[in-house]
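Take a look at this single chain, the form predicted on its own, given in structure tokens.
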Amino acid sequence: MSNAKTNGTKPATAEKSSKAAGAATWADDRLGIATMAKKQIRKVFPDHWSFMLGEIALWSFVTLLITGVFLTFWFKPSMTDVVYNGSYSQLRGLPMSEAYASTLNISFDVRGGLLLRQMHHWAAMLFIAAMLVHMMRVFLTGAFRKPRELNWLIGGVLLLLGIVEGFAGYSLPDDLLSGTGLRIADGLVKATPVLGSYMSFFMFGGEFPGDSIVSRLYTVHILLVPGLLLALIGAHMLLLVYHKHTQWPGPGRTEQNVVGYPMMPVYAAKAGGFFFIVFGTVALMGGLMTINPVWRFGPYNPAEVTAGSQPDWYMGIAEGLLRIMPGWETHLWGFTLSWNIFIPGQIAPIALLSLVLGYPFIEQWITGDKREHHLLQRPRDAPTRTAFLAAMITVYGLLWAAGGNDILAHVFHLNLNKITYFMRGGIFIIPPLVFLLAKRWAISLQRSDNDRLLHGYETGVIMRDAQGGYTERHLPISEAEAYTLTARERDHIYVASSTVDANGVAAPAARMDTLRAKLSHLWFKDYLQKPTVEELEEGHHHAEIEHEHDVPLEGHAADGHQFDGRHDIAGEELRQH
């Protein structure tokens, strides 16, 4: 009976394995599916604790995407007038709008809806965090330079879609903290010159605070920007996978291969315990870290501002640039041109991230570098683009700092005025001494690198020669190491050509290639270029000589041997060593 069965069973079951396979090769001999697919998840990626940084940003925003779809459950994107009976006492009675209502509601009421409200917030922080230290590293190791060039600039814009999907998630509450940073947002909109107001009255459906603001935010967050940002990640991913991933100079590694780990199994198990690692460090940071707790600060009165209210820490640029800001205004036929406001709240910030975004192709062309590259450069070895990211970082931390200049006097007891000079000097001086000094600093590693290449490592033991002197036994540096070091490329100042043909005619662009020239000069001033292979069998020859007959005194190696001078440089000891 039971073979019956089993003789009867084998059929059915062969015949259904059968006619699934019939529909996955139809599929496939049309779409191309499993020759596609086998393909990518054999895909090599390298394996570095920096590359996580992007990763990190990326299950932010998962974890973003699925708090958020847990609040608009409850949140209620209105500003029509009710009055609180919630569980929060303090403010039980008091008129608000529903949209700060459904948010005590969230946060006292739904069952979990602080710990997701709260998660939701920082992961917000950690998503721009993530984005920003993420771009320092593809700006520090060169992974901008061709073919990565529009990689990049999708960053940047990533970068401010987040910013902006931010400001609309912290305006959504309608509280008394929010609703000052609108009011701020609406005299950015009021200082554009001639259009100002229109824009204003567009954007809040009447005068500012309107009745129409929150429910347009809300589209804006849950829709119009998460669509933009999905579909850049995933051009941002695309473009990552066609272009293969860079990777550190190493031994086996070169600018036509990947060495690393299989996407499958290998990396895909890596990056999902990944996320649950981000997620769970979200949670607990929701679960133990205040973040916005907007019962404090009551529902937004337009006659009303919070003392000491700051933003978010990502729009502090814009913050201290309305601070420091001189009070220049200009009234030109009936309209008041409000530069104090427009300049540090529009055109400043626009500025700085158009010179970032526009790094790339400034560099290539200074250096005239076209060229593929898929080795990353360490940081020492591009000393003008390190320096210039010292500066930058100097110029936000900065103005970081001159948005909380009320702060600032009130903790440290310092005069609020004095605090505002000092900013608006040292937004134009510090930044330049800061990009000198970490320009020598990245020179001064280099030198340090070429004496490694030249002379070896000190080994801790000191030698004495014939004539009384004393030096440092040096040992040559590993050949991996030595690799590393020497990974880099050799720069090239650009020369100008001549600026007048043989008739003495100015050639064209004569100008624009002088400067170029100029500005290639000063770019690679001072620079180090590694040591040629005659160069470093010299040194090595020279060491041997130095050493030849020298004697160790009573010490220790670097490896912790001790040495009491009575062994010669030819001792088995040393030679070991």
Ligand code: HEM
Contents of the next structure:
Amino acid sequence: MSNAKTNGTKPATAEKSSKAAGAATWADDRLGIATMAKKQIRKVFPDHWSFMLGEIALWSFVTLLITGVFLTFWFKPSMTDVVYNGSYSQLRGLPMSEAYASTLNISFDVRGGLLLRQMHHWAAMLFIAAMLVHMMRVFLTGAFRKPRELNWLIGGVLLLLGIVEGFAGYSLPDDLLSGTGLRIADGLVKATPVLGSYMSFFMFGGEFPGDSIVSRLYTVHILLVPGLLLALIGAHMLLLVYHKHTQWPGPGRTEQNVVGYPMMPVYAAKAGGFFFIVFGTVALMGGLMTINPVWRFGPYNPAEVTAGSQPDWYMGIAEGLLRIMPGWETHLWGFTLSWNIFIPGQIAPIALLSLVLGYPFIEQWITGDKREHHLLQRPRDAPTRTAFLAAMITVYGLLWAAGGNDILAHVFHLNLNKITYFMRGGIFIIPPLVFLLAKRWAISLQRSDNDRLLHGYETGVIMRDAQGGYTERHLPISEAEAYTLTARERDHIYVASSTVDANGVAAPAARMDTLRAKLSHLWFKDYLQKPTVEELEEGHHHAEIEHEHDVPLEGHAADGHQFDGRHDIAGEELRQH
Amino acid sequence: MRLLTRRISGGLSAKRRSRFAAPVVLLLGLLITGGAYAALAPANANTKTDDATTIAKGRALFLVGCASCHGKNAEGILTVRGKNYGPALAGVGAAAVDFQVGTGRMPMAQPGVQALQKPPAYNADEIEALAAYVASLGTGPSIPSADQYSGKVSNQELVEGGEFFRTNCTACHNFAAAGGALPGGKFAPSLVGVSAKHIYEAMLTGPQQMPVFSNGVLTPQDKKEIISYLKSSETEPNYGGFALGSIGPVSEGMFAWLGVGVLVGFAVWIAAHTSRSKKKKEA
Ligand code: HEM
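Now the other one: the form predicted together with ligand HEM, given that the block above is the form predicted on its own.
Zooming out: every chain and molecule, the one shown earlier first.
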């Protein structure tokens, strides 16, 4: 870890006033921003690569705003029929919607249009991926714990909105894949018991596809959702500043302070630079790699479909659920309940979303830990949580693969049906296995931490004693490392207070309490705790004995021991015998 | 039949709000039925008269290379379970033989879910002889002549060919003709680089899982337009840069994650380069 040990080395110096400063003073006298900003500018941010993941999301969002505004200059959100007369000859003369025609126009006749379209789409893909990666960091380090639960909720809603925004954007160009995606959305809506068809008619302004969905989605895409996103990102940042950033445990870092660099100039320079890196990466991707080649899909036509009809990756999980769901339906009094769509298309996403949003509260309830936390946990120090994430990533990966089953079958020459059957079982079997593996792995890492604390680190120096036995030298780790490793708190298994109420009858609340105690037990039971003071002393004592054991050997240096790292080796050579 | 295809792939304005949102399965079903009808109808009578020597040569080749599966008189051989070692070939026509042998699918190397392409085992003369022999067994589609599958078409016809392609072929072959999976380990191959003649014959004879697109379903003119669309797509530059396999959003998603990986790498790099003074102290 490369971290600042202080808040800065030089005091701030006053600049001599310039014209710009004059203007700034003029503005400040009227707006009072500087006074407000002064405090924030001195705000300190800890420095670690994983704290910059959210920034990738932020900067790709800014890239989306820039490129999106460019696209609005030429995009025509209308489903009116027109005849294409642009320069792409493969489609010239074909009747199509104005939306599709204008997308072709942006791609082929607007200077830089295709680049900007592709940048916009790549940035969208990166935006959501970056949000997820950022979320994983927050999750793994326990940064969502009190007092930051609200910011976790905001983050979850941002992710959801990002996905909705992406889907809306994907539907705008009105190409074959857009329409196929909307057709699926239509199916999902229609699977709502009783109300489905009314909702669908409301959404499309009549029978699918109608002629208003593109203009409606356009409003959603360029006004409604971006507005919400901006507002929520603002709230997200405000809360971040208000709570202050979390930090890794280490010497000098406590629950009460933040150690890092001030916002100005170090952090701002880094962040600003990072924007250009993100923008540049997006520009490279947009310039070099085709994304969404709508001209090859053709305009949407309900009678057509193409192999390789998939949504963007962030919807892959929904696609996968739909593809592996068995075709269950119930027919009741002339109504059809489409479980095959209702479960994967509505129940599953809602359940998943609730789980994501509710996670901090669920964990709090189980562990009984309602204290404030500003120091982060290392993933290994919360093995159950870490393993849970590993399992969820597995679920996501499996479902995305299931959503691309035809692509997998085609590219790897597999049997389409067998992939689907495999996924049906795998989705229930593989994640629990990954969970167990990840949990054990984390606990092993805890064990290795404890070993370092108690026995020191392995030097790689092999000692041979008079009896001919071999031992490896362990040396104590540095104070700083020992501090860091022991900074974690001890875990406490929640104990149910009393299982019966005043009259000796099992109370419903008590039943919940017992469940909570059981879950807490399951949660923590295999965790290793950091060594106690006695254990540490015992460990050091042991090391001293070991050292005494080595002392008599000192004089009788066997050849090569002079390089054991504890001797001055200036001028030393291998001794000749 | 023809009317149906026309209506489905024709004027878009009507279709947008139309009842033709029926699943593509239905469409294919109709096409297959239509294809079978057209194959049986006498419209495609083999007009070319092959001379007896070619037929005799073909029969000799057939006895050596094909009879083990298709039977000595191409009557087909059934396995114990009632499946085909090879189907009867009377009536499949010269086009089927030219396609199957010309793309190396026949002689099939080993029984499997699908006869795979490989370098052809016979030269042009031998293929012609085999085709003549099989054609002599019963009337079927004959090998198309060059002017049927190549030659200039207007841009309007090309665009129309694209519409035919998207309506009839993309469901299996993918929007960029990059191929796609079918149930049970079968697949529709990529059409990139397939000769115009073989595309024509494939439509005419419907190899394996592929439906027959007889001349009643897609007229010779329609077929020619499809072929010219496919050929012009092959030479189309990749306007957007690397095509990433032209298999749709799945590969795009994988590259997006690669992009995020790169950016995370940058984050690590930036975080590692902090203030200079500290670096020196540590060194
Ligand atoms: C979180 C933010 C956003 C996401 C995830 C997103 C995503 C997308 C996607 C995936 C597309 C399809 C692009 C394609 O054709 O391949 C799209 C299209 C479009 N977006 Fe966005 N977008 C976002 C923000 C914006 C903003 C802020 C604007 C404008 C103010 C905008 C304007 C447009 C327009 C006009 C199109 C249609 C043009 C076209 O498809 O060529 N987007 N968006």
